[in-house]
Partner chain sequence: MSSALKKRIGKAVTWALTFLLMLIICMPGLWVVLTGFRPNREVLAKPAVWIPEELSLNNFAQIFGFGAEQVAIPVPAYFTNSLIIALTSTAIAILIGMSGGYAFARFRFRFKDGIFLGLMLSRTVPGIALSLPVFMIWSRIGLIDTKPGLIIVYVALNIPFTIWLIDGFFRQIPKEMSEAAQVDGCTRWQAFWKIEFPLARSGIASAAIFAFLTSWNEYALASQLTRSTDSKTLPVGLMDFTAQFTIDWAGMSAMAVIIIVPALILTFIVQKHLISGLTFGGVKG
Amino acid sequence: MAKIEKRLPFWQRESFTPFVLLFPAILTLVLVVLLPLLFSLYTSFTGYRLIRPDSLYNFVGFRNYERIFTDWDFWVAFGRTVLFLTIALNLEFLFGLGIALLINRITWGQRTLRTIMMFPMMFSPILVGYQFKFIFNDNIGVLNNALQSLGLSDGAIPWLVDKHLAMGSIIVAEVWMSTSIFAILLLAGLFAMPRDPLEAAKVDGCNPWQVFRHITLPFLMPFAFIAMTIRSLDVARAYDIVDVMTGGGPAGRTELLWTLIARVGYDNSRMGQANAMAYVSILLSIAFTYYFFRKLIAARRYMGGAN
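Isolated chain model, in the form predicted on its own, this chain only:
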């Protein structure tokens, strides 16, 4: 049988079957991911402008990257993105932990609550952006109307126009949409937690806070760091919600990395420089991923798990 198979062309051999079955997926990845990635990397070394197709062949070397390191707007947006990511992740973790602990204590209707808890993450970021843009609207916004009806505000609060409130409004929308990711993973951790350490702690006279601080929370931290790794990649690429709610305004006070990249690439037509910014911003995602991965390993070691 082996001799017969060797006589056959390689595409008719049984050992070649897995490659035939995987070929459509590999071809799709090459066309949709690899080729655009290589093209964007090439254009980052050119002076490519959308309004001048011939500039695609204008190779400028590292000039786009050199401009980035002296571009104040880029570094302001970079720092604002780090701040936005840090605040959003911490709030999502705290709220997700609270929701997971509450649902874990419920004995009736828990499945229904878990289903409801997943609703926010099912909405697209664009839809969430329009939803909260209406909520925070100056004139017809639900929040301003509620505050004025309750006598808590004398006039309309410019949530999306004020330079101090606009970023907070975007963070609220981001946290509302993604807290359920933390809640789901932390709830899974609570379900997987062994009961023997909890019962031993109660026998030793530990109060609920001590049990949570020294047993429950350390056990949940690996799950939390997995959620933070996933979310850091999403938040670092935040664009849809910011663009819909504020467009980077007022006066660029809510401009994040990817709204800046979109403005440089599409509004200013400097696609080569925008792609260079995109590749530099990838370093932010890699840095946060590496940091949370190291914290995940440390948390597993603390709980006696494998490296």
Given for the second form:
Amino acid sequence: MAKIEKRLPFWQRESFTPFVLLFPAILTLVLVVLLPLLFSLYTSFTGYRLIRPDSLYNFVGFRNYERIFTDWDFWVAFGRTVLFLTIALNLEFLFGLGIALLINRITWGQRTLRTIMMFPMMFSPILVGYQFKFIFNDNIGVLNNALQSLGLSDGAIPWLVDKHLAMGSIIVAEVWMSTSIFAILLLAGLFAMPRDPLEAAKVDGCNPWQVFRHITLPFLMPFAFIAMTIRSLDVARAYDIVDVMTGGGPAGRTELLWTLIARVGYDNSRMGQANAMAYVSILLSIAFTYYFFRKLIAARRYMGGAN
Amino acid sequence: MAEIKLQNVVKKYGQLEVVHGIGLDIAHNEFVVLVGPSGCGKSTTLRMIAGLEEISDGTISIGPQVVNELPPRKRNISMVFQNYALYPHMSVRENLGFGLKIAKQPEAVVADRVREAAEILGLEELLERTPAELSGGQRQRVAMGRAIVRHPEAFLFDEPLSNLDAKLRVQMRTEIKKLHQRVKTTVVYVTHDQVEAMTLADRIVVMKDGWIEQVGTPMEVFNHPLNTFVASFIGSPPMNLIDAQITGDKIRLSDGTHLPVPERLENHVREGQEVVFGLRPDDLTPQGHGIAENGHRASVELTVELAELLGTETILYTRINGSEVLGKMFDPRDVSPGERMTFNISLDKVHLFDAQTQKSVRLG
Amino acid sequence: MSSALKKRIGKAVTWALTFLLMLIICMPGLWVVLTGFRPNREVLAKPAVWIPEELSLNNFAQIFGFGAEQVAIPVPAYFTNSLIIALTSTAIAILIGMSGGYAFARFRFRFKDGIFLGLMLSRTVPGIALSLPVFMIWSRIGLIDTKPGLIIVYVALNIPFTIWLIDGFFRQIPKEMSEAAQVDGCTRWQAFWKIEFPLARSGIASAAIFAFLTSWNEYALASQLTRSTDSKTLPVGLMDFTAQFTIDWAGMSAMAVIIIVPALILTFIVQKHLISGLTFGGVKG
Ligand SMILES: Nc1ncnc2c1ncn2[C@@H]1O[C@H](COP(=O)(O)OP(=O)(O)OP(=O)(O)O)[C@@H](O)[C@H]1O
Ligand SMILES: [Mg+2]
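Other form of same protein, the form predicted together with its partner chain, not the form predicted on its own:
To see the whole picture, the full complex is given below, headed by that same chain.
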């Protein structure tokens, strides 16, 4: 290779082409994501407040991190976020699996059902939040109205105000919005499933549950992990939902890491501290994504589909 | 007017060298077949000629021109791919005319040449269809049509028949042969099927692990393999290879059988030399069932373990000192397993290879 | 129980569950749509009015400024902003993504996996976390509350996923297509536009729709980077309603309908390609 390549300037060499093609993408991401993140990393070591621009040069070392790590509210929000993600992702997987299996059984009108199933995926999270805020409204919400009209309850249930109910309501909205990505990918997995192993297992005397457990489910796992990976790319969309439904309230009972960042950064204008929290949230997202991406790679290898 | 010359051509993928400095002269209008087992570098070599792979070292020239740094489009060659690579979004007519259209030929010329190619290949009825509406054989024909419309200097084929079923393969093989006789051009054809190689080639190039093992006409390669690899690769069923030693004027096979050293090889062997004795199944025939039973012969007594009926002939499986040896029975009769038969060996057809170098003793 | 009966029951259960599922998916949205056509008075009524007595386009007329009462929320401006920002950022992201996706699909190069992972990880940064430094920098260089400011951010947001999808679509096209075209006399550039691009076109279109929806629906960044009618988008504008003391549920629902409708139509168009794009990119690696 060397002998011929040396005659061409480096940017014309075949081996350089991919980098030329990737240059715009990399440049954009460096400018819009990487550099700002480096800047915010710097800011997280300063006492920067929006209202006092000169505080940008006020270097405080690890004080912001110390402060957030000793802040009880932060840890509560952090724990609540992890719990929220765990519950939501698991529910989404379970419901998605159920829906995929259900729709796989239907032969008539399946295409239409699949399309309808995709709709929530395309909803703006802010709309999902609004929609459920409207449904769960204690005064004029459909849910309370329906309960009252049916005589199941006479008072107004404070869905978005009560400590436990509010979090539950937000999880409902989140699950409603994101289950379809699981359902759709798992359904695609069911379609791609080869028939031979299923039939072989039946001939070998497995009952339907065993077939599902030992043949279908392992085959579907890579598809579930794609869904998980895609989902973990934008888990923080939940911020939109919470912001419109409860705004993190009442009294911080639905505060997630992301709403806390917004409050500290913009409302309290403590940018340094907010950036420190933002870093924690970024690491959290990366951890989730990386975890599922690894599982995806492993599952793919297991299936022998990788090349 | 294109002869193709490869000089010391090397291909490396990073550190991995997959073609090790091969040289090859292909004459104008010659039909050359590259043959060898999977992964030996046939496709890589062909793709370097086409300009689809960079050459790591050496030179390739087409006609008078060194083409090392020319992109494929400037080499004036055509290529037929294993999976045809027809453009799925174009009709057969558009597929055929695409190259000419790119070259900005006037429409009348394009139409003419497409008609000509369609006629040669019997595609007239199919011109308006898309590739998806064609059978495998028809697709194959369109791919060849696309190659001939441009009147290139050379055709390159990369296993063009391997996606077809056995019967169609034989049919298309003859069509390719006829096509070559009709549109005289240089052809480089890659296959791993030695029957295809034998039937099509003016010259065969046998490759292995990125090296050229032998170049020659089909008869040369078949009758005078230069080493045990070529001997066992060309010909079906493959040549029997048996360990042996030269003792006096005899060849002592590993089971103790003594055979005379053929006259023509006498000067090529030394006393005590370890050799590999090669004999094609066609030349190991039960008494009374050979083709031409004259010339020098020896005979051995062998037990038939299995008989495989092919109709006009039967393959007989026997064993010499534990290793399997195949014979052929022409004008066959029923043979039962376990039967002991006397086999004739045509001494004129015996091959001897040096055990150490695996090369024909005639070479050294 | 006979097996025929068992089968019948199984079928009935399947259908009942499916019906319930569709109800859960469709009802919330439909209720919002319905509300968009009802007067606020009826929405707030106690006890609840279940059968709408009055349906009209009043809410829509009003938020677009044609109604009798003036609404303080400039929806037409938001709508235009949303459209311009989403379309522009999609077009740019697709061009960049096409070039990047092609590189991943067709070339082997050093650090390939690393670069791919890096691109994907850049997408994991939560919008709100990214908004902090972008807000600070944009304020300094005057991009805050401008359309270009938001467009640039959305391009960056869309690139990783666009590359993922388009990589998958190009991979489905055998490399030999482009090679055949090159042997046929094309430059690599011509081979791309004449052969590979037309074959990947529907896939690229669905990637574009996906990118459009991401920009169209985005809230976390837009809510911090926009201020006024110069650049505010529909999702941010929707929150204007909640800032008031009494929520205008009917008006808000009408605005929600305006945000939903394009999304639904586009989803309908892309659904098939999107599924194959996602699974292909993921499973075949
Ligand atoms: N892009 C590549 N990177 C690294 N190694 C490669 C690459 N392409 C091919 N090789 C290696 O080069 C060698 C020769 O490959 P080539 O495709 O020429 O084989 P072939 O003789 O055509 O085999 P087949 O009959 O299977 O088509 C193989 O060992 C292959 O693994
Ligand atoms: Mg090959």
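So that the term is clear: the rigid core is the largest set of C-alpha atoms that superpose within 1.5 Å between two forms. Just so you know, these numbers come straight off a predicted model, no measurement behind them. Positions refer to the first chain, counted from 1.
Engineer: Superposing on the rigid core, does the Cα of T70 end up 2 Å or more away between these two forms?
Structural biologist: No, its C-alpha moves less than 2 Å.
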